[in-house]
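Next up is one chain by itself, shown in structure tokens, the form predicted on its own.
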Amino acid sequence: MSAHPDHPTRPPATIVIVGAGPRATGLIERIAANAPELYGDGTPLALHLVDPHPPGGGRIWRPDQSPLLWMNSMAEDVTIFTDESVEREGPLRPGPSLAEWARQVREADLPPELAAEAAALTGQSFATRRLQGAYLRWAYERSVAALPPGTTVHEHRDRAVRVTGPRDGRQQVWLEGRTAPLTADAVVLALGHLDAEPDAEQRALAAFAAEHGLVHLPPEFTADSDLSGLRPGEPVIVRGLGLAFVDLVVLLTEGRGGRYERAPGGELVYRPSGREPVLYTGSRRGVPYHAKIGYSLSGERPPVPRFFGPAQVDALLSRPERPDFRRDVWPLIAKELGFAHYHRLFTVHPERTAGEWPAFEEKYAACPPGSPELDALVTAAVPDPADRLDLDALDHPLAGLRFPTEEALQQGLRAHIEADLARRHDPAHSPDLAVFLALLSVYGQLIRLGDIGGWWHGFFSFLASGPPGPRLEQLLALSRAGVIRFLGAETVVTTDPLRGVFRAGSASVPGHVVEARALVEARLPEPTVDHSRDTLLRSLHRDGAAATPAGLLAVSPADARILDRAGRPHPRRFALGPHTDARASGAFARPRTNAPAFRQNDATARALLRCLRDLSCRASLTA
């Protein structure tokens, strides 16, 4: 594939990008945008993309997956292009959101089923993953076309297994099954989400399943799981209530011929096909992720960052010791989230407050994070406890609750989901949306702190990255139909060698235990270096690349260069994505939110182009 066929006799400067999904697409867009300023010497450029899946959407957004699988963001909240909110050195190159693209795309450019979906899509629709894949493919092709004259793009439907080469010389990227490597002046890992080897617990569960002829599905991408062993009518224990769980439910219900109808009173009813198993599902929290908020912000956006912004992160980074998340970081985050919540409450719903916002803001700013003084201020200024932000209660919604029977738990969980759906679609609770926007701001700041452990990412996903509201309405229908049975909070799974079954119970219904011959871990694998099944990532670590205490690949926060164990950034190797300690919340983002991934893409693209421009970086070009 050739962007521009100029300068055929001059040896090109070469970048190998391992991974061709949305993160690679965003990086290519930034290379094209920054090249006129930073790469104008006329030397041709060659990009090699290595990925067994199609460029643009990559593995997760590939076209050959079930049309029943949706995105969990509204179409107007999805873009892969920078806008004026993004802090960057490079030029702004605006592009359409998913919703805007769907209005512009010509019917002839899409397969018939996707053309029909695009024509019906609104800004508030939740698109299928296949349609998002088509948008990403279009963005990829547009970005390639914008690359400078002399650029060639080579797509390799292969797996990269190793990178070799000296720090001060060209790099070799070895592909599976090939004897000659790709040679590059710089290498970027944009690997996306990766499979993982099972940990000790999963190995033990798998061995037990093999010994007793049971079914055990470890943490993996649900769209790739073999669900054929989950038999109709039989109980299945499911651990996890996040997005992987939602995908599992979709594939085992509608995917097996079930359907939904509206009852005369408007309630959604599930009509089983008879091929569904019975899903007994629980997790640490015991409840599904919060539904996506179903209304738009009106009026002033919360003025964040205020208490957790660049100055506070600078102060944390200046300390001689590594900041402790719970002690040093979380109190600042909690104060930031509270500030957004109460700003919205005072300015949009003043009838539910006592006093005026300027006076409250001044006192709020003066109170230490997490202090009794702060609690007292909020108690006095916000009369109704339901209007106060309680982050602990949000994180542990079933804490301390005990249900007398398993059926009482089902009724309690359905009431919880119904209340969540009502709240997330009611602008009277718009402080929730302000907190959501503050969460995005916090996530953008946390990138600079590197590896902060896994709790925050789970908390963020639970509050801000849940399923579309219609999916929770479907869960309610499935619960009423008996296809889903909730287990409760602090779910524990054990094995029973005498009976040859898996067992599960929870703190929510003491003494109640279910048995099943199938266990599904409905969650994604942890993106760690040591447990990754990616041969390239493991070999890099073995050859000296650093990993954080949580097992993520360590990279420079400034430009995503891979660090060695002495903390030195590699001059020619870069990495972006969830396997790194500078992981952003996604390869695409909500418009006008200063998305961290877009900032990273711009900084990395500029570092790459400066590297290629530097004669010392290509001194051995013909070696």
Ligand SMILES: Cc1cc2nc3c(=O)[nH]c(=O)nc-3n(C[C@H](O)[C@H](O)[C@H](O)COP(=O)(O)OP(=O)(O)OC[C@H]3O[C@@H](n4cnc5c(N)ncnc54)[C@H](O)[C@@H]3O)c2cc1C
Second form
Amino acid sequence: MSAHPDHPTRPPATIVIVGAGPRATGLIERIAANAPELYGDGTPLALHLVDPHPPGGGRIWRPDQSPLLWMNSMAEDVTIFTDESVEREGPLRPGPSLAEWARQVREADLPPELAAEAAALTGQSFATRRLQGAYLRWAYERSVAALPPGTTVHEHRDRAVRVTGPRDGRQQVWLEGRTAPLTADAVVLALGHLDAEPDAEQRALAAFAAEHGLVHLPPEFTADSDLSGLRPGEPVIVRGLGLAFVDLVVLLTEGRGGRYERAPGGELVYRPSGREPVLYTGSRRGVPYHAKIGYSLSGERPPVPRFFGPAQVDALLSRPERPDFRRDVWPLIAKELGFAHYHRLFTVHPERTAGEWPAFEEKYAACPPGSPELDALVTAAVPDPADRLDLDALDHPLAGLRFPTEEALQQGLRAHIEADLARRHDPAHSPDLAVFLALLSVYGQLIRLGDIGGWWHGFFSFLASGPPGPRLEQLLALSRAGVIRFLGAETVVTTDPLRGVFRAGSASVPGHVVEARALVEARLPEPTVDHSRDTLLRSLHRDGAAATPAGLLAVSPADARILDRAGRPHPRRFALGPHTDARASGAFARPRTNAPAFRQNDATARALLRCLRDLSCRASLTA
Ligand SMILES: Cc1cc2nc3c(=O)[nH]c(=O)nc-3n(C[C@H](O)[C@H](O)[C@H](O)COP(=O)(O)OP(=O)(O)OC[C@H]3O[C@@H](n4cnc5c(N)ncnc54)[C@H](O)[C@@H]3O)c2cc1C
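For the form predicted in complex with the named molecule instead of the form predicted on its own, what are the coordinates?
Everything in the complex follows now, all chains and molecules, and the chain you saw is the first one.
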């Protein structure tokens, strides 16, 4: 790296960011915002971005993907820019949400198909991933342009495989296929969602498939999967009913030439192309994720945090032993969600309650979480059981239900999805929206507790991160057309070596089993630092970085510095995003929600800039 022309004698201070997706984009925005205050000594800055995919959107939001794949967030709920709600030390630099950007962007700045989509986009639309990629690219370019004058930005379309260097000196970032490393004063890993090595079960299934000439697709990013082995008309067992399932369905139906039409009565009808396989699909819950809520909040926001806020997290952290999620944390979360639900019910739908909110609130506050007193209070004050929040029932929607035939299950599942769609678009059920907002609040608080295990993330996604309503309408049409057949709850997949096929059955239709020559695991990989396919992450762990019990990279809550096994924060290495235990919400920040990812980005950007400014760190620049 040569010295900057304005400062011929001083080499630039160098940051290497590995991973150039949304998280890196948000961090660069914060580096630019904080630099005038924290990095004003005139030494030029060099920023190196390493990612095989284009910066801005990175891998998931890259331009070269099917236009049929959508976001599952409404355009007004996605932003890359901070607002006044964000608790931060750095300055506010407002910017448009995806929906606002789509209104402002000039047609000429987009490819024709994206220009048409942007022009038609409303706040409640679900944009294509490609349009979101264009927004992220624009946000990236704007953030780069806001970096201090003289900053140089270098994009490396490469994969980083290793970081080396002493704790107190410059770091080397090694790129695949390159002999010379990048040298950095500080390194940030914004690696995002990573591929995983198959676990023992997946290895056994793959071996079975290889032995019998079957198709087995392990958990992976559906957009990257080779679906050509899933043949027209043939049964495919699909495990998973979340967002990876929705992507799979889209690519195997419209992606293979099928079309939707409106029947005269308004019902959506699927016209197959004949090239679709038949998808036998199940999961533990047996139902698709809840539809995204299709109306906006009116009136007061739920006054949370109340029962699970900073004070409760402080108390949990001050205990000598690590809090147990089920025993110590979940009761507080359940009470918080219930509070949001009943606050909304009492204040907006008082005719469905017995009594006044202040009296209920006082008693609710006094009842221990999960106690019989709390149940009794709710039963007395909320006459209709449908208006009570039952988190267990939500988590086990088909519990105890048995269907006499497979066809009866199809009808039952369609009725379930229709009821969910109707409810999620009906403001009479606005306590659901209050619970959703409380879930976001809880998510923000949980960051300080670090890794709290997988169940919560699954439950959160099931309730709060489901597909757009129109996607569920399509699933209904596909079910009516026979392209999707639901398997039911507690789906079990086995292998039959005698017949050389996969088999699947469920608790919902006792005795019913399907056979197929193809099995798709429709869920995202869940890599641990040990079992990630990412060489960089694995080598980092081998070289001493700490991992949490669930296999996430451990970072300091204050500024996302990577921790070693003694708990010491690395002075020059940082990590942000889903592969760390400070993963915030897995989703994009929503405007005006004090988004945890923004708080982290601000704190990390400031720590980075201080690190570069700091003499002990900078002394080695001349070494
Ligand atoms: C399929 C999918 C759909 C999603 N849809 C939504 C949605 O609709 N709404 C929402 O709110 N959230 C959504 N999310 C969640 C979240 O908002 C996004 O995943 C977001 O992309 C996370 O940003 P990130 O930068 O942390 O990670 P990523 O987007 O995964 O970006 C990380 C980048 O790091 C690069 N990288 C990784 N390892 C290396 C390496 N060793 N060397 C170089 N580069 C490397 C990757 O190529 C990638 O570009 C979705 C997630 C997924 C997986």
